[in-house]
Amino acid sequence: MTRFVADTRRDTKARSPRLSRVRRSPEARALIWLGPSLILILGVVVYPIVILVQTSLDRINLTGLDKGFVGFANFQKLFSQPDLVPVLWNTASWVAVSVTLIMVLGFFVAELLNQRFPFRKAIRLALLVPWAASVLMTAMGFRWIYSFYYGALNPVLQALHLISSPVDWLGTDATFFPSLVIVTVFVSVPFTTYVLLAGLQSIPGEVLEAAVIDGAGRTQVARFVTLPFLRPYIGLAAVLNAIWIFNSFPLVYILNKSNPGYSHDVALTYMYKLAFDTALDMGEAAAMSVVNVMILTVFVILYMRVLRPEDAEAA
């Protein structure tokens, strides 16, 4: 027994330097700290994606019963739908137009708030309200404003003689997406403004003074000094806004709730209707979800390249 204890102690002493080296290694310490986060990502992100892909390859009946593997039949059915291409076009145009307007307006508002004027701090705080408010509440508020029967917008525009009769802002093809873009810009401009304002305040004052001394005008300063310094902030804000807008399900669903069909839908609301509203086809909806995940993956790759521009240049 004594000999066994002595051998065990010798083995422990022989292994202890190796164990201590493992504990001291940066990789092991990083794994210890990142372990809980990795487990959370596996449970919240990776596992649902695996189940989503599995569902997209199965046939699910109306009661949710899995009827077995069908391969790519759900994707074939999805890609044969005549409404898919218009929905994807709606999504792309909505995101592109909204992000463009948000970046332009955010830049001008950031330039304004970067100047010195009375009550600047109060105005900066007030700008946070549209961004901090619930998206669902904002969508409901604008739905009431746009309402054909009792909305506030039509009477105001009629009183200003801008329109002669009430307009169904959310019910026609010509007015729905402009109305949606306005709400999207209203919600997103505050975040973009603060991102660009942080970029403006990071520009060294000596650089701006040197440009003015050299005779550069306001436009030249903005083009050759301000915009180059803001390029990382612009890229970051643009990609984050594109991701947020693409995922803005409550905004589109609430504003488009009373319209039949898919003519005003985007990718997320189309997926929802396939699953729970019109088609009641979970397999096809899962296939659409896979398409949405692939689109978001492209945005995430762009986001990572914006965060690490040196890697993009090296590639």
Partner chain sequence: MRSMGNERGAIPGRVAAVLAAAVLLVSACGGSASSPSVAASAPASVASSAAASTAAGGTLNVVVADYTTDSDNWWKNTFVPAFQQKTGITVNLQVMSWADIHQKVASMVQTGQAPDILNIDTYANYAEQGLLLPVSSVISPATQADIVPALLKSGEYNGTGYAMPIIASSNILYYNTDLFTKAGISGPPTSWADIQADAQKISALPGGYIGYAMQLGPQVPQTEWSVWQWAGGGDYKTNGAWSLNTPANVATLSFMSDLANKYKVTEVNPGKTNMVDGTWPLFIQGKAGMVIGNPAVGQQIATKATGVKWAAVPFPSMNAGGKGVVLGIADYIMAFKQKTDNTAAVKQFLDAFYAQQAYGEFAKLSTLLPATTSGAATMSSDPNLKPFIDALAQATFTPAQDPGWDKVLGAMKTYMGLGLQGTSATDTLNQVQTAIGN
The other form holds:
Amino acid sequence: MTRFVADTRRDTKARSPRLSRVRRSPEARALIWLGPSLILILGVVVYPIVILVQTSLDRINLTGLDKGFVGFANFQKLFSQPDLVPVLWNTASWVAVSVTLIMVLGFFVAELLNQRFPFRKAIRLALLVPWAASVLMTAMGFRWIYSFYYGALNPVLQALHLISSPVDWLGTDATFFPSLVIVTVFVSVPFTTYVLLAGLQSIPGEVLEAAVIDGAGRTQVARFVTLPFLRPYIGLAAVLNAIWIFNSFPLVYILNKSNPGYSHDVALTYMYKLAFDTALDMGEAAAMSVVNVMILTVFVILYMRVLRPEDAEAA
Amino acid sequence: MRQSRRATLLFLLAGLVVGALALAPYLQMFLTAAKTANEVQAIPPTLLPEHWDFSNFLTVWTAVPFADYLRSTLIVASGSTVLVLLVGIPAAYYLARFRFRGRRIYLLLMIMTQVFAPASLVIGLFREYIAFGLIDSYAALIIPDAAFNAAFTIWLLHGFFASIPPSLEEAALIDGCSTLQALVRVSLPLAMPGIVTAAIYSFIAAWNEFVVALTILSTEDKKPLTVGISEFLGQFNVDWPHLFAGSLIAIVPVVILFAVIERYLVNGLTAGSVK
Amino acid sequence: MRSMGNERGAIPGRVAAVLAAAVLLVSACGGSASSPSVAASAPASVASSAAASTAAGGTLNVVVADYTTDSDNWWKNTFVPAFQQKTGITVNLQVMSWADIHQKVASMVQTGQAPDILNIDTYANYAEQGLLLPVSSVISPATQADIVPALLKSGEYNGTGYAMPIIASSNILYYNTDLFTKAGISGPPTSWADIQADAQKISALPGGYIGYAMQLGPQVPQTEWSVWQWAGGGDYKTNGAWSLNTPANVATLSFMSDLANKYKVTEVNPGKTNMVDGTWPLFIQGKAGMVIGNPAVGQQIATKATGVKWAAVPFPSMNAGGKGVVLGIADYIMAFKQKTDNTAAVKQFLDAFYAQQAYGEFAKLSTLLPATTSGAATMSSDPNLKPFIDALAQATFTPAQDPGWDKVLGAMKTYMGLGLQGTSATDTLNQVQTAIGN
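Given the form predicted on its own above, I would also like to look at the protein as it appears in the form predicted together with its partner chain.
Every chain and every other molecule in the complex is listed next, the one we just looked at coming first.
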């Protein structure tokens, strides 16, 4: 074994200078270095989109066989579903309300953790738990906590006299959405806090001190010093959170598991149910997926505009 | 800036509330896992277990094929971590060192992997796998896990490589090393913290992946932890103590790993956009 | 072929779902009887079986489904070795898990390598393609006569039997006898009016009891719905067409909705409640007066020692005096036609399997109910199983063998629960019917 390794090393050393000097165009070299990642991304991200589009234009029978081209029939069927508009509205309000709350709460927690006080490090670490833990398992924990008969939430709220009788949090139409938003916020605030904290810590101490010496009050410091420094971090966290929440299938899948109908579904769970759970119509589900891909394309554009990664590259 | 003792106390109090809220659901999971199957269904529920019963953390290994789930998760998470490093390191290095035409398109593709999660493409993946005969295989999970973590890995490592002065490698090149050798001998060791971070992050992401596994896998002993545990909530007698015992066993290692890379996490997620 | 979705969706094998509850429970509570002791007693059981003919070898490929570790080991270590020794027939046995048995068998069949004998939960697609040997040619008349007629009939396709029930289960009405006594109710309900009155009395008891635990949530709404539907005079199909929105069914769903919303004798939101994590625990913990369930409920009461005293009867028909309703569930064993005639060996195998002692062992290890009269006679000594075994004789089966059933199931999972949550019975069933139609 050892001998073999030693031999190889000597061998490569001997021949490498020549090999590395072979003339290639920069693009050809780029292809060698970037090729493997390109193949991976094309195969797993781009090609499935192609298949989705193709599937959405075909009729797929119950056993998954492709029965050929049907034009836009799947889209017509999808767009005639009375559930589609509520599902899209649920999705939009879920993402918008959650992101707003996440940014506000994340900002306060980040400000807090930017102060000096005992156990600060321990609290930072506690925040890692909801971030690191699988969203699926966290969602199941909340499902249990929300449970009408067995959950801890009802007795606690009753003991605090906040509610007079138990509430079926996930089964009542009026309380489902707030309950979902709470879990969404819970799992997203840690990441947001970390990003905003990085932003806060990027503000040079002298700048803050200068502002205070100049007689700026707390709100003025926040408005004229902190916010401008924080703006790129806020943009990043908001966009990444929005993308992440839209894609956060397990949250709704688990919390909505006992509810019939589609009235609490979001874009991804609706698509999934159409394909695998209830309607068993791959064609229509693929059409819904294409709708989802178009929504995500908007996110790609947003990402590019807000974050301008190539500018950073150039810097 | 100095702050008063009162302010410190106030911050501490607020901090403790934040920490307690962050841990509360997991504490509740722990308390449930320590109850007997009977007590857990008591109405009204008990707050603390009447009889602390930690045996659920042991019996979960036999009540369900938990060891199989864990093995599958380890195979998939390790496999995708190796794969993402194999494709990510050269890509990140090249992006940090060279200019080329098509760079913008490549970056666009990277962003797409960050925006398009497996959940939104799962039907496409599902049909692709059927066509390629990959249904119900580990490869069917390893490949997308690696692909969707590629962006994080490449962004993060790109930052590390960019911060290593090219002059160090030039010395190696003059000594007769190839670009690849210069990378392996000079830059890789220097970028090791980034590589460890990328590896751990990919590992955790794959560890927690759910929707592809739910759709692609059907064989019981190939199922990863996420799918196996989610099925407690399905056709079985719903066994909350075991469900949460299993969940906590699955959560603890990733939290520890996350704590290890804590200081680099934000770099990877914000690199390429916030400087 | 069952679709991927259904396999994962809820129930890989109909009976498997039932046993899954039982398996988890048994193994969670400190180990079940392991195979060695069974293996020791094995040769005797087969030796004494009816398969006494002396065949001249041959080979059988046998695929069986995984019910419990114990039943798997029984096939591998007990039955097959003894059968091989006795007959000289070589048996290639494969035990497959429910997770992939459909996929694997489908590919075996498609590549012309169908097993000689197969144990699974679906047969109609194979019967339709003419791949199966009729029951009458693969088991002796005596064995055939021993199988419970209602179960045997459930294995028919176009009037000919192609699949033999290998194992069964039944869903009937559990009631909590302590609560019934406390509420001054003398016996089980015999009509829907009784159900309503009894449920009201139990709900009125102090202590927050639930009169009737009902579930049309999206997990297994078909269990509750099938029983009510048949008891109300409706059926899934009428003259060969799906008929979910018939007037009889509308009346049934309205009645159920009234129990939930008008008389409020059910648990909260029954249209959003599932069975195993919803209605069953309520009954097992003694909180509910009545619930529909299979033997697993009684088994859980015993293992969790919740002290609930119960009895179980077929679900009462709408009007007093009608026949009680039982939802039967069966898995099947079937024989595939082969290029060379294998019927003699198949017949030996199946007759040996269905022989009283061998089959009794298998049924017991599977933790499900026996499909034969002789097996039933042995297992009826268990008072917890007796009502369910007796009920099998009058069991009705869902059209689960129909290729359109998955779609019907999907439509019911999506919409049925809404009928208890404020949507009218007519609208709900029309939605179900529409969803099936397209």
